[in-house]
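A single chain comes next, written as structure tokens; it is the form predicted in complex with ligand 3PG.
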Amino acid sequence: MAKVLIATDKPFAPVAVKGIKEIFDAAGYETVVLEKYGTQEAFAQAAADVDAMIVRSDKVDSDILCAAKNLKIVVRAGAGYDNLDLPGCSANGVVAMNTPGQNSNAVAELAFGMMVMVARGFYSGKAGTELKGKKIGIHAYGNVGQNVGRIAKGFGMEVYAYDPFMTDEQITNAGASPVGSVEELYSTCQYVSIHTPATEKTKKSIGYDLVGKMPKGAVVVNTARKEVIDEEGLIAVMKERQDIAYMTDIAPDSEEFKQFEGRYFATPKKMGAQTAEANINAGLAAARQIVDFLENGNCKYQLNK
């Protein structure tokens, strides 16, 4: 009987856990749930005898892979997989997957929650501004970015996108106006919503130069990863320009952002994908992918090919 661990320091909604268990019950698997575990040691202990794992942003590093001697597959229930040690998975014969697209709408909705919040002066009662008619630049036009584009149109915004992995035609067909460069995106748009993954190329790539190019009343919304921000550069440009706001779902390392009262906000815990719907979509997809892999060898969403 296969044993599956759901290791989520930030728990799924109970309804999603119930749905995941039902899938594993039907397959004849045992399910173990480890939530809010706090330390990597606790995670490693729980992983010791499992055949498969579902994680969220939980760090699957060499210690976990070493401890999980029976592990055959780990599925990141979500999009970004910078928390998975992919070479380590390969070295240990573990298939790593994600569930692309499953939580995108939730993240996109939160981006708009933060845009409205800043446009309305943090609900202070003072006259704010509207999103209608404003230009929004979507930095990376994948699943989340395209949901942002769809919602932006509902608000009556002009939608621009930059994505180095898409042609202009693909961006146009997916509903946005392409720009020639990332610099052009930032210099064109008052609102920029970041959806780029954290890679060696993108880390610390958004800071003084790009944000400094933005028009008056600039708002940068980050629901992607904190690592893509050059925090020193962003702080410097926010000090120089009182009109720039930074709204983020991933608290920065620097405490200095707290000085920008009224134009800075960070959620206490990353919550873009923290909806019942997103948890159900991503969690159940992960469970199905595990069953399909263990029963049929289906590797469709494998990341470490």
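So that the term is clear: the rigid core is the largest set of C-alpha atoms that superpose within 1.5 Å between two forms. None of these values were measured; they are calculated from a predicted model. Positions refer to the first chain, counted from 1. Compared with the form predicted on its own:
Annotation: Cα of residue 278 displaced by less than 2 Å between these two forms, core superposition.
Moving from the form predicted in complex with ligand 3PG, what structure would you give for the form predicted on its own?
Next up is only this chain, free of partner chains and other molecules.
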């Protein structure tokens, strides 16, 4: 009998846990739930004899991988996976997966909530602006980006996208106008919604030069990762240009952003996937992927290939 650990320091909703357990019960698996565990030591102890794990933002590092001697697969319930030590997973013969697309609509809706907030002057009572007719640039046009594009069209916005891993034809077929470079995206669009992952190439790639190219009234919305922002550069350009706003789902490291009252907002914690629907969808998808892998060897969403 396979044993599966649900390790979530920030727990799933009870209905999600119930659904996950039902999937594993049907497969004949034993399910262990570890919530609000607080320390990596507690996580490591619980992982010692499991065959599979579901995590959220929980760090699956070398200590966890070394402790989990029987581990065959770990699934991150969500799209981002920088909490998974992929080289370590490979070295220990563990397949690492995520659940792409399950949180996409939730993140996209949050991005638009922040756009409306800044367009309406943080609901201060003063006259704001409308999103209709404005140009929005989507930086990375994957699952989340395409949901942003779908919603943007409902607002009557002009949708542009840049994604180095997609052809112009793919971007066009997915509903956006492709641009030839990231520089063109920022110089063309008043609104830019960031959805690029944090990689060695993208870390600190968005700052003074890119944002400084944006038209008057520029708004940058980041629901991806804080690491892609060059905070020093962004602060510098916001000091020079009083028309630039920055809205983010990931609180920056620098306290200097707080000086930009009325042009800056950060959620108290990362909230992109914090909806009941996304919470349930990602957890159930993770459970189904584990069963499909253990029973059929399906590696469709494997990250460490």
